[in-house]
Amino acid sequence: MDVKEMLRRLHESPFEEIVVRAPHSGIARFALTAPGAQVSGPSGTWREKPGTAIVRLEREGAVRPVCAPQKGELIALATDKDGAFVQAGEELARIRHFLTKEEVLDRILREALHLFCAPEKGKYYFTAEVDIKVKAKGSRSVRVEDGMELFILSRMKRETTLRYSGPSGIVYAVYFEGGESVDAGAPLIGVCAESELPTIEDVVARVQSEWEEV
């Protein structure tokens, strides 16, 4: 995997598009009337807030508001819609969503590393050494190789070993939190082969410092 070559790719379309689609159908209300506008994302400790109001659906007397799932530029606007009745699933808008350091990050390191992922939906947790040693030193001190016993699922109250399968290398990243359900085939951690470690590291200090955020 050319991580760098990722990066340059990122650098020169450094944006997402996300399409903004009915939840339910009803009659729609545009709360905003041209593109160009620029659009807030859910904040707060829980993205409890929710983020700019883009159309108002109504029905059966209830009127809810459809907001921007990310911060960005609103770069279409379905207004000949306003007034009609839509169905679920049609398209309202776009944002065109500028990508942040941390979302960068993801990407590359996602594209770059090995995944080993949840075989099934339920809570998961390192067994007890490898955790002690997650706490104590950063998951970046586990070693990890085919066969090694690293995880507990516990699932309908009953408890099971998991195996790590896939290539030897260092845990780099985690993607779960203890106690918390995981989906089926979400992943779990990240492992980056040793001899690959430096040139992770050199990307990872180049996006940290060179990625400008919009």
The other form holds:
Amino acid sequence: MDVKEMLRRLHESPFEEIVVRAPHSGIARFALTAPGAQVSGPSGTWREKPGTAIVRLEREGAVRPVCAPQKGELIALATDKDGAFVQAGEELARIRHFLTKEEVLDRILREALHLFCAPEKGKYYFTAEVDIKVKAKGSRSVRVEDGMELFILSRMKRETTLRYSGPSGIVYAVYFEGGESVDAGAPLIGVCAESELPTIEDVVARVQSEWEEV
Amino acid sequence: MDRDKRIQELGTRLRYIQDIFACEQNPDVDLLTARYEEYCARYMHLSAEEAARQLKTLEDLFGFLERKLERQLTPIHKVRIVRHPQRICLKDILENVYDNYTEIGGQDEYSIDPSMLIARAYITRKRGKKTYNQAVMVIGQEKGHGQEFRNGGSVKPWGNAKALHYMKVAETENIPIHTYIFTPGSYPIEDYPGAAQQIARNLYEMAGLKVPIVAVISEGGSGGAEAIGLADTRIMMSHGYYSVISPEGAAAIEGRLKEGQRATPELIARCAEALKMTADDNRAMGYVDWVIHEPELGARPEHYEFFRKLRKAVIASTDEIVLEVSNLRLFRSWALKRHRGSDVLDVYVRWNLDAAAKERLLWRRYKKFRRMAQHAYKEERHVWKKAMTQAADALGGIYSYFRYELLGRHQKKVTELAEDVHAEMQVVMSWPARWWNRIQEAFSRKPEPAAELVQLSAWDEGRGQEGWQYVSPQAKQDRAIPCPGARKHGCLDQWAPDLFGDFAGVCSFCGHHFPMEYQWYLHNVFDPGSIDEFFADVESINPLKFPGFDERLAEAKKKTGHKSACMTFEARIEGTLVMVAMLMAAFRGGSVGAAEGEKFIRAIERARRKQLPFLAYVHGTAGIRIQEGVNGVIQMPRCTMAVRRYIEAGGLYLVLYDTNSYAGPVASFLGCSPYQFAVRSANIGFAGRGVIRETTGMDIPPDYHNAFQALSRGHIQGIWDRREIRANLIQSLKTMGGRNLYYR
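Switch from the form predicted on its own, shown above, to the form predicted together with the partner chain and output its structure.
Once more the chain from above appears, this time first in line as the rest of the complex follows.
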């Protein structure tokens, strides 16, 4: 895939649009009156504090706020529905969320790299030879190919070797740390073809230095 | 050199005074500051004689003004004194009051909890040529002159557990315990063993410790103080405070401050005044036995005279306790009382107790706490009514004694004997019976096959299908109720009459429990018409004359129709008579004050006399009622002692939490029960989110206090569905409990 092209597209449109819809039917009463307002998403250590309330939906005497799911700017607000009965799924607002540097990098890497994920929960380590290589020269010195013994999965004193499956390439990113438990389905490594390495490195460097957050 | 040292000492004294009178305009403090700075600037240019003369004058001025400032001290100044890093700490006391000591389980920060210090110490007493070394277990909070790792004397649950461990060691070794209270409050953390639950455990065990306990209070902050404060004699330092809550905490509640907002210094000072937390206030109310006078502006490590005074006080207190419960005490007891605190060292008292003295000690301790706080509630009842109740109680007790103790015991013995004889006979008869059966089988026809199961058993008609006895007023609203679990479980809105009527306030999709009124439980848990309330005349008052509290109390009484937050009654559950004390959230948040404590104790005493199971149903409690100050906090040891007496007499003490239960009551008479259950809706904890964040700086997850977390931490023994409370109580009465319950 063309990562440069992807970056160009992200530069042109550095945001994602989130449509806020009515979760259930009810009479809508808008808490915000006009587009253009800045809204914040859920916050707190456990994301326990809800985001900015956009609309309050009243149904049979029960009033529930509909809150912004992400930080951003309110670009559209269906104020014509203020005081009217709306059905579940109707669009109430639209938020333009500007992508952060981490989100951009995450998107690019998830597109460009092949992610090898943990098949089950446990602690993961590289096999001895690979581990030495990673520690001595960094993960990008490791070349992987399908069927290669790459990991040791350790769980409750039981150790099993795990083989890599996927396209050949070099390990661009390591997403786990030795000794820490990894959930099933979480990525362990990101692999890219050797030929694509300079391009990806270039793009990442550009994002790191040039991306401006709003 | 000597002069430099003296100037430096004056500088330290000045900084101390400035700290105590912080942010206040005081002409005496200004004068001292000006004179000191002036002297420091000039003394290098003066002749030696002149410099020495002026230094002497300056020292005299310091002495004079310190005495003057002493008379101006207000409660908030005393709070600053006990919290000042220059205040004496437990290590100073160990060095200066005891003749030798070994610290146990800690060396500075290397300790399970550096804020709790334990030491085995001894006091040497000489009588003629003989020397006696009297061993003591010293336990107390250590603030360590501002050492950060000591957490300012805020003890974590495991620190309190360590204290309890060594109290039991002292009991095994039969040596007295001296506790020193230097704490602004306990460290609010729920991790096992749990702040509240460990304090409750400490109180429960201290109520039955068979060795003399002397407590010395410098900074007595609520639950943290109670964890080691249940003592036979309580001594208080004159500049200390002993309070239900810190003045800052009280100000945050009184000022209705939101999290992050800070109370004004004036409001904090007003609260400190209103809480009546000083030594003289506590002595006047009868919560401390002695007050030891400190030097001007509070004791600091260089005040050796004060340590001598403290040494005499703790020795005399221990002597007094031991003599009061000993057999041979005639002259020594008289001599001690006559020269209280002055010549104590001339009298020798052996500090270990014999078995009979230990029992007398426990009874003395119970009576001492039972007598407390009698002025802090009101009971308006006709004399004849009181007499009638007492007579009925006494008759009930006598009946129960004859029926279940005297006759019951013999009946039990006869039944047991009959059972044993029957079992023996069964063994003897089994041989011929077996032979007889074989012969019968050989001659009889083959039995017909067992009847096949041809129909399904009928559905068990639950109580819910029959309808509830009481319907909540919430069911009268014509509206839909959204469930908080909707996002996670996709619950649909429910119609209020369905939800609060048929479903008993339980979401039929996810099982979320909406709060219900206490009346719902009264009518739906107990047998209809079986509730017999008593002690309803015991009334909450405003013993400290806390500003504005009379009106709020009157409002609560009017709103609920009750005179206190505790309702005590006898009721039946499927025919079994149960004694119940209920804390109602509707009355001042279910907070516990003197009236509530008194009612609780009377109810549990009645349950003990009548040999009834006792249920503490906590519809909700916000903690100890702060406006009653120590009158409230003293209910923690008082009620716990009554609980211990009841459980030891063979009773079954069950606790059931509903809605929110926090702080003092959980950290004492509720948390000490071996059988604690919670309705699914319950939140159980020591301190709320705001207090935890304020004191520890930690952010806690949203479900930190919920019943499931409490169960995981081992604080409660089970979680019940509201609709099954009655069935679960019946089950509990059948399967748990003490040995002396009559229905067994």
